[in-house]
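Next up is one chain by itself, shown in structure tokens, the form predicted alone.
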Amino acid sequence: MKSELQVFQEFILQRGLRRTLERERVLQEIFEIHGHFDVEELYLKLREKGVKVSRASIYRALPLFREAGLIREADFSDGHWHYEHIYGHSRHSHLKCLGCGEMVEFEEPSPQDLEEHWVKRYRYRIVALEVQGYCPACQQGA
């Protein structure tokens, strides 16, 4: 299996875009994060490691990583996107608590079946499936 960097380099080459060390360093940091992240968290992790990169550069790189199939948008409930790396991982969905915001990842055969149905019926390209509800703790408090 190719590394995420190899996949991205091939993607850049096919698109006729310039290969930059800055993008590659951002990608490397993304794959060091285990879980969801937002731009601010990614920016701060890079700065802590002495990597000089602007937030604007990160915002410009994320769509390229998404198009290359390396990351996906995972959540927008707090007004900005959260992301996760997906290359090399099995496809999964999210169960999100509307009370506390807890996010649980799950793999079930039925969500993929639903996605395939929606793709055929509505011609959507599904990038994420999220189920919302209330976790046990929030149900107790409600």
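Numbering follows the first chain given and starts at 1. Each form is matched to the other, and the largest set of C-alpha atoms that superpose within 1.5 Å is called the rigid core. Because the structure is predicted, anything quoted here is derived from the model rather than measured. Compared with the form predicted together with the DNA:
- Comparing the forms between these two forms on their rigid core, the Cα displacement of Leu44 stays under 2 Å.
- In this overlay on the rigid core, Cys100 has a C-alpha that sits 2 Å or more away from its partner position between these two forms.
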Given for the second form:
2 protein chains.
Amino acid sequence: MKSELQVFQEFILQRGLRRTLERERVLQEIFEIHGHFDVEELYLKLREKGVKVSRASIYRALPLFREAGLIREADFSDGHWHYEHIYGHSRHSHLKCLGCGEMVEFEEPSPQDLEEHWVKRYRYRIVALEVQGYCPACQQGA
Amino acid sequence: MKSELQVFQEFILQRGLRRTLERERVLQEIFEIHGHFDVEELYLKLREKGVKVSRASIYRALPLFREAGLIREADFSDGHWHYEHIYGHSRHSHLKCLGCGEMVEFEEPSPQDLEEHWVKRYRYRIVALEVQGYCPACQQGA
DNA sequence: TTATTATTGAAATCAAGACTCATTAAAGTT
DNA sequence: AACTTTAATGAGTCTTGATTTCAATAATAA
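Return the structure block for the form predicted together with the DNA; the form predicted alone was the one displayed.
To see the whole picture, the full complex is given below, headed by that same chain.
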């Protein structure tokens, strides 16, 4: 399996962009983080390690990582985006409570088990599913 | 079936809040709108009709409607929240493309059909599901 | 009717994120 | 290796959705 850096470099090449140390350091940091992260966290973690990357560059890099299929926007629960890396990770989903905002993260072994999980296991009253993925057009581009 | 206004008034009573004309006009307007809406749309529609309600009051009313189970935050696709009324509506879901942001709205007859819909019908590569609903605690409160 | 206090509107404030622009540097060309 | 082109960066500014402030208003209880 290709490393996330390899995937990104191929993406950069294909797009006619340039390789920069800044973006690679940001990407590296993202894949060292377990779970969700936001821009500020990322910025501070990099600073801590003495890596000098501006917030602006992070904001500019994230859409690229997203378009390369490496990360995704996970939620916008508290007024700003939270992300998580998806490359190389097992598919998992979120159950978000519209009342209190609580979010349960879960993995479902098969779509057939979904109903069981939601209703029997979590006792959630389901209002809507947000299914995120790639449409046919974007699968070909990627 | 109770009207949305009745539901809201019961919610208001239960919370020890006060009934105000402003909130009721906003709620009425929301339920006259088909599909999604955002604060600005709502504000302008009310103004058009000569209903004087400030943006601040709208921003303050929406969380109440959400907590009362009348509306939900649908997506944050273009930098601000979009909402939709859920009370009295059939459950429907969204397929959101992480690449281009395209959103397909669909209703699924049963959870068992989900996989079929996603994979065979929409040819989406699924990355994550966002399941929104009410957790057990909030179901009792509501 | 009076007292209490939630709610309102207008304006000020906050913050995430986008934009500006001069500088730097990656990659291609000679 | 020097030169050219132009993408990318960083510091700061700007935008704007949303929250907060505060004096005035009005809904409810006493």
